[in-house]
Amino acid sequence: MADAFDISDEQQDYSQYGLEANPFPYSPVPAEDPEIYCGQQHVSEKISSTVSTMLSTGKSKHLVITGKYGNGKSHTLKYTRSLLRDRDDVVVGYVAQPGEGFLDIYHEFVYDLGFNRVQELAYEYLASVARDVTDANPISASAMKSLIDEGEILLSEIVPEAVRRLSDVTHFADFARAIVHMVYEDTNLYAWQWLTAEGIRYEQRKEMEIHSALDDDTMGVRAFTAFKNMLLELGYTGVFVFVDEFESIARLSPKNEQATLNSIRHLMDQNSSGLCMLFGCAPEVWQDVMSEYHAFSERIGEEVALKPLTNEHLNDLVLDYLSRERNGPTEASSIDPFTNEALDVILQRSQGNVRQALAICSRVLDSAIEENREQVTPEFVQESM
């Protein structure tokens, strides 16, 4: 039996197309940092107004992406989220779902900024008290975590005075206490337990005298507020949150999807400047939204939808996948071996469907490479499906 399987690692030569590979991925899912948009202009144009409002103004606004599976909205998030994460006056998380409710938001949120990047954000903080308490002059978290290993400044001199202005700022003592404890080698991962909704047990919130468990969806309100208003204070901009799937709340029941929305919607209210939430959701379940939680969605604002591929999307997509690519004699704007009547068939049978498309383009690539075909003719791409 096992002779029925032909499993190798032997690469395919895509050199006669001039590539060095198949550029297609074979399942279609979005990269975590894409590299290739194949743009709507009207959704580039409506989330580069989104983003440059609140970069440039302070002030927060929010916009929701809609468009059937597979046209591209995770595709969308991400390439939106590697274009800000690199900038160093934002933060900037992303939530691949809603999950139960706000809690989770929150707990996804500060769980894809990280450990390291949360006690970084912690040794900031210190550093700008320690300008001002001390004759040290730490510019840089970096700068301060040095400081502190070395004996120049003692924790205990800088920690009262930090969770006194913390608290002043966050109005949330116990939120203050557990990002200070972020840079104690002893408690530190209980810190960043209690700061993701993790739940800690008594006996550690003690040891960090925190009294309160962050465990519902109005503490993880108040906790994602307090977040945001440290980074203010550290001169950020503000915070991006990616939420993808939104359409999940709808298998929510009725009781924790209004919960859900309604804490959305109390944390927009409390945080008009500093604050750029982007949706991806479901076309169908954001028209029920719209129509039954009011208060909730005339807090987004604007909407912009995702529409299936045109000749002209699918032909720039092919190209810009093939580029990266193309190392033979072929030019860089061909779509060779693609003719173009064989892209009208693809876009035909994928219904203008993105993922669809790629899966397509791919499969029928290879076919062309062991077939030893010259071109993709519309035949052929009827012959492989």
Contents of the next structure:
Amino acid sequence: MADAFDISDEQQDYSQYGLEANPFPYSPVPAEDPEIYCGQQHVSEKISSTVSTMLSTGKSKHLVITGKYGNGKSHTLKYTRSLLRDRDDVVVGYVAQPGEGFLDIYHEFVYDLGFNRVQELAYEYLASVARDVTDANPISASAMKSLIDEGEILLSEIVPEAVRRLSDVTHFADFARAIVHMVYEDTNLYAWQWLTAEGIRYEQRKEMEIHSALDDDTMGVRAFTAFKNMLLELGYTGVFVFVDEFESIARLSPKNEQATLNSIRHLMDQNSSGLCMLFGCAPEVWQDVMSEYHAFSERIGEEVALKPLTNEHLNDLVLDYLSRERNGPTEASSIDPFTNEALDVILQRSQGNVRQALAICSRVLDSAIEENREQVTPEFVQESM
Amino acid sequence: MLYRQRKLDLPHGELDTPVLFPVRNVGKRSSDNTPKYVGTIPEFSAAMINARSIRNRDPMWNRLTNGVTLREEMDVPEETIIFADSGGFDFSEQEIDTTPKKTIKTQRKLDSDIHGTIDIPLSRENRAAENQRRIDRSIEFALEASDLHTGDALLFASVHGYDPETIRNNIQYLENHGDFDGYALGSMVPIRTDYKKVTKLVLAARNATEKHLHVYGLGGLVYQPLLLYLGVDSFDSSAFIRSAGNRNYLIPGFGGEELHNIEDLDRLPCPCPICGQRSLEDIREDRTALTQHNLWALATELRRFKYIAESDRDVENYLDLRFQGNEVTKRAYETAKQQVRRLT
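Now show me the form predicted in complex with its partner chain; what you just gave was the form predicted on its own.
Everything in the complex follows now, all chains and molecules, and the chain you saw is the first one.
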């Protein structure tokens, strides 16, 4: 029986197709930082317009991207995130799914930013205070940290002022204290736990002089708004929040669903500037939201739908993937070893679903190697399925 | 292990460190009731005094300004080493009624070997903002003292903070902006039962400076070996007086034992010059003897550690043994050990 398995780490040789490796994912889930986006133009145009409006005017704008499972909502959101993350004037957070309510969205958002980024923001805030109240001129978080470590700036001189100013900016003194405590080795983990709404013990809160617990949607909205206001004060243009799998709110009880939508609505109402939310949602759920929760859907206003792939889209998609691993004599613009007709069959089999199309391409390419085929023909696609 | 031995060159002689400065209550009462120890316990030729209390007790201050030396007033030899702190501990309750100028003038008049700068202790009960203000003022006072200091004695800047960043930041700031011979870590007494916190803060200070490091108020029997292990150069304690007041008998290697718990013994376990020849009843009746014994206990603890460090024995093994009897201090030592091992 042991011979029934043939496990090997030997790599397949794709050189006969001028490829270094199989460029298609076996399990097409979106990469964290996708390199390829073969999107649909109307979608990329709408996203670009929404994002650009916020960047250029500072006014908040939101968008829902609808599309059936596997049509590329997550990929689109993650690709947009990867483009925005390179900019140093915005903060971007990705929420994989909305969870049980707004507090979970807030939690995921802060978690996605990460401890180091939030700590960096705390140092940036201290730097902005230090520039005003001391002779030093720290221009970055790391410069501020060095000035503290080297004793050029006195913590006790700037910390009370930082807490005072940040409380004014955010209207949330507890939030201000938590941010400042991110720079203290003894309390930064407690501060992080509080800021991510994970909950901390009363004694730990007391040590930071934080009076409130961040444990419901209202507090979550308050903390998020405080966070965004701090960023605007620091000179950032705004915050981008990507909420994927928004359709999962349909799993919540009607009461909780309404509460979640209301919290997001409050968030949008309280943040008329500096906030851009992009939702990925299954069309049927979005239809329900549109018809039942006007107050919410009216604030989003815009929707763009990812449609099933066309021949042209699939052709571009396959070309993009193949060119990632192209090394040989084959022309970069060629879809070899696939024929156009083979792609037609793949399109039919996948019904235009990106995820399925990529999975088929991946499998078929491996089969073609195993059987030493020169080309992937429609018949071969049919046989391999 | 961060334990280290140094020598301080002071106006009244050389002082080997690490060293304990027994706290003298001269000025706190109409007369100093600390029993004689200088000259009888060899390593304790030093004392910690409170400059403010002496300055504020008029009859004593008049004598001192009319030619009597502090050492005569204390009835100790002229070569006794004196560390005069500012009396900042009193400012946890009272308003600050002195200035760096007044304090340093008093310290000079007392002819102290080490001057501590004015400090305003932190309190656990105070709001963080208030404590930050106190930290800030102590730094200002220290820098003013540095400007006024002429180098006739050593000047130790008093440093406060309940977190490692503040301690490091304060010491580095004072290093950059003032001129100090060492640093003295204050505000440890209110948090002394939080051993983990205290050891963290001491380590933060130890790592921030190579200069002399003193820790105010924690020189008792249990803290002493911990502080030595963490590389502290000096500490002070009034535990010997306070314990004697409570009829608490300090036992080197263990801790304190209230004498009323011991009934049927003829002699106490310590062979020091006080207890060696006397019966339990004698000691029980004689508070001065108990105070003197307690000082011997502190000396024994210090000697024992120095012996272990000098011999080929493993200090950590000794401390494992030393702290095994008490869960709280054992945990504190284990934490300190982990922190020290990361550094060495």
